[in-house]
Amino acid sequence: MTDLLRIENLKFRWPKAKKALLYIEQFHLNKAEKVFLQGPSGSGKSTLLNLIGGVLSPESGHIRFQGENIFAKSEAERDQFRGDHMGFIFQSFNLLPYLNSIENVCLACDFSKLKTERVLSRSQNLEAEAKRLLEALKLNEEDIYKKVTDLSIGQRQRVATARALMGSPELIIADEPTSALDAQTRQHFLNLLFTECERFQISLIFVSHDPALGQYFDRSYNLSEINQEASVGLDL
């Protein structure tokens, strides 16, 4: 298979800090691959998944997407980087309160005009392509027009999973997505998500502290298993 993301030599220290919080010297992640990474708070996950979106920089090492190091960038060229060939599902979802959801969906071209792009080969608009994702992912027709400060934290926490697969990205992040969920719902999202990820080729790194839904992943880590530095500290 064909690497899609490649970690090598990988070392994060927080400034001050005695002990580097990151060491990790392999890891790799290949096209349309579902990864699951667990460990609990304090141990990098969030981290990881910075540096892996070139928010932060590491003290040494490489990540390479698609063959491109992240670090060889500047700033600005990562965070275009990160807007063109990533999506992002956070905890707290960080949606717009003021907007509904086909609106916050569509934010997720407003600043890459590759996924646009993407988005207006298949569909007819933007809001089209959002609202079939939004149905995809099971939201009701009468819920993708209200505010998202109308909507249960199951329905915001759609509105953020069709964000971030808007336009199609190589690479989903999701960071501790179904800690608000029942069991039920959990595996529900998690069937959604799959399929949308299956059905363009995206691959998902899936980051919790629940090890119980590493089963459903194609590979299961603790991140103790790939860092080799174990240090206390805070994951932010």
Given for the second form:
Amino acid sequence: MTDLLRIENLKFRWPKAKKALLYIEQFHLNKAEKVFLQGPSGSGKSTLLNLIGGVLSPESGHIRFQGENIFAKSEAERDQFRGDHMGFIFQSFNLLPYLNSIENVCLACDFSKLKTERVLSRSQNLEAEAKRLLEALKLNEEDIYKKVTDLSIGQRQRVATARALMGSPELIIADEPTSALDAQTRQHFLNLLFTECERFQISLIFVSHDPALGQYFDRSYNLSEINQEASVGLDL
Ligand code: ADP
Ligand code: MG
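Now that the form predicted alone has been shown, please provide the structure of the form predicted in complex with adenosine-5'-diphosphate (ADP).
Whole complex next, starting from this chain.
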């Protein structure tokens, strides 16, 4: 199995916090692997995802992505790296309200020549690939051209997912994307996401506070199992 991501001795502390929030000695993710990460609110799940995305910097330690040390890069290089190699799905989706679904999905390519090239290597143009993804995620033809503010929560979430998948990044990071969905929609959504990830050998780190979802993943963890700081107890 090929390594995609490797975390080593990663320590993170928020400014002014008395103690570190995270200390992760070892964690790795293989190519095309799907990992589930669970933990109570405030345990540091989003913080860890932002470290992996290179949005935050650690006090010490490394994250290697395909062997490259993310934190050896400048801030601008990290932004570019994230845009090229990762796709994010947030709880609040972060879609642009005045654009339609296709336009929102195509945004993924605005900051990444690499994603654009990947799309154009197998699709006529960006719009055609955005449409294919939205249809694969079961959005109806008529909904594809609506402004995202005219879509349901479940539909918006699938638009956000299509945007993350656009250009087939090596890694998709999903931060509680299912918390607004009912159980049946949640299951259906996971199946669609898994199908697309498998098709393009995309790795997935999926965070939720709902432990019931863990069974569908290759590996499942509670953050406290990999975070050595967690045993000290939370600052509540
Ligand atoms: P989770 O995603 O597991 O709910 P977070 O990673 O969002 O947890 O937060 C973990 C801890 O870090 C919390 O105690 C929170 O208050 C703190 N925290 C989160 N964001 C910030 C920030 N921007 N500045 C300072 N502390 C923060
Ligand atoms: Mg969070």
